[in-house]
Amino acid sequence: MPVQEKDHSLKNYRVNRSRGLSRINERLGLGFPIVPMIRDLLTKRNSLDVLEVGFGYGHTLLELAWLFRDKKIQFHGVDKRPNVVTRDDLRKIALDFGVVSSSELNALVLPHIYSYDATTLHFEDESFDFIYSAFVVRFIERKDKFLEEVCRVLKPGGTAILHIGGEGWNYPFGQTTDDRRLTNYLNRFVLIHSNELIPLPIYLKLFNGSSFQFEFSDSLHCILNVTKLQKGRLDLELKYNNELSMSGRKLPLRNRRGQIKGGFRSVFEISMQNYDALFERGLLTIDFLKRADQYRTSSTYGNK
């Protein structure tokens, strides 16, 4: 995309909100560029309605809503940071990021920006036909309420790539390792039974079916894709443990090179009757415990 009459005033922009297009598509990973599945969608219907969860100063929005000025499309970003105010604090964004010239604002459709914590969507049933989010998520406390609320705006055959967590998230089934940490891999989503750790790629498996389908990215960073088949919401069924749930510092969450990572690490109970389905279903077997402490003691995540 062009930079046109770039201002000098970006030093005023943080740079964690601040991030464009490029940065944007460079988490999500090459599995998700953000431009060609608005256009696969385009193919399939006559206009869009598209959601950034967590959108800064909006930056990502304004170029694509440049990008998709001749189409009929509307975009819409949700942040608990009130970033933007007005109309105009978007235009002068719109300028300073050199997303338009001077000459062009006039032509740029603004997105349509709220100010309220994701948990909560304030929109109604299938609404959208396209979500995403990158490196807001782990910041999230209820995150199984922020997964529901997702599901339960997209559209049928809509689709949502959301930015969860970063590299050496993915625990392998088996014991906690303490009462405290539960693992040592870098998740800001546990899942736990007990004293047993319930790997979230595999509980998501038993709400695959006639409504959703949940698959995560190959990436390296917890990159979740869910595609709405037809109309339905969600229920994970999860019981928040508001004691083992904290701020990655307070923790603290560390890295494969024993730095403290922020974020906020949230932690649910699955209920007895998941755990058994989930033996029933053959998504989790004793063979894997038997494979658990050979994980464990393989792990490179753990705190230093």
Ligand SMILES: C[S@@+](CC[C@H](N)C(=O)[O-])C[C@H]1O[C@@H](n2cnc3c(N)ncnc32)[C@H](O)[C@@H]1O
Second form
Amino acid sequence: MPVQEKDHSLKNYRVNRSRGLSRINERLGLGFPIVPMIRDLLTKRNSLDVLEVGFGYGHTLLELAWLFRDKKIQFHGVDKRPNVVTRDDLRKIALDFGVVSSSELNALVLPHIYSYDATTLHFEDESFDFIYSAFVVRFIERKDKFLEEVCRVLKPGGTAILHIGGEGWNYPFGQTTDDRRLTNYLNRFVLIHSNELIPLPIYLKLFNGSSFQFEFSDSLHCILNVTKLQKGRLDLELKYNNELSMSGRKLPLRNRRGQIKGGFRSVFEISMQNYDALFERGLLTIDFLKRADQYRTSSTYGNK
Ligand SMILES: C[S@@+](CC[C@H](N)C(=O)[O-])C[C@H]1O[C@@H](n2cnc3c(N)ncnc32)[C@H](O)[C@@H]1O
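Based on the form predicted on its own presented above, generate the structure block for the form predicted together with this ligand.
Everything in the complex follows now, all chains and molecules, and the chain you saw is the first one.
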């Protein structure tokens, strides 16, 4: 589009709610590129429903809507804050971010946007073929409910790519470091059983089965890929710990660059039954605990 058509009022938008497709893709990593994943789904289905959770100003949703304008795809976005309220707002944002020129605006099919907390999604079971979210989950307090809701609204054969947190998140199985901090790792989704830390990827393996498959990318960031194989719901059977859950800034945990990271540290307790099941299925062994002790003393995160 001609340069003069770009609005110069981008300064009115907060940078951390303005990310476009390239930034979101970069964060989700090479393993989960959004556009090829949608194209792949289109080879199997005539029409698609796609949802972004925490869409900010809708920059990425608008880019996707424009890119796939000749396909039967309905784009939807849920965000707790009413950053964007009306369809006119969306049109202005599409122009301001240079997604379309004013002559192209009429050909843009606007995404459907909703303003509410994504821990209760106002959609029927099995509504979406593809769900993605980046730079959002770490702010959600009830991450368990959020994940259960994503699993509920995914269609069989559908996929969700969820950026759960930043680098340095993957604490090993082991004893908690202390009552408050629990772990020196920068994790916002912490599972405990008594005074033991249970890694999220290991716990989720308990729920791999005929309905869902959970897979973490090997990127430094915590990126979870959920595949729904058949109808069903997920019940993570986690108990929210109100006392240990708190704003990330209260801890405070720092990243490698020494910056205090925001977000909400949500802590959940796993039941004795599920703890036992992890050992019975060989997902945890006492050897892990011994190895974890070595990590524990050498962790580089949050030591400042
Ligand atoms: C850091 S911004 C990221 C926005 C966008 N994904 C981006 O990368 O530009 C986090 C967004 O998540 C939204 N958010 C936080 N908690 C949420 C929740 N429980 N349900 C829905 N949206 C939420 C916020 O309102 C905000 O727009």
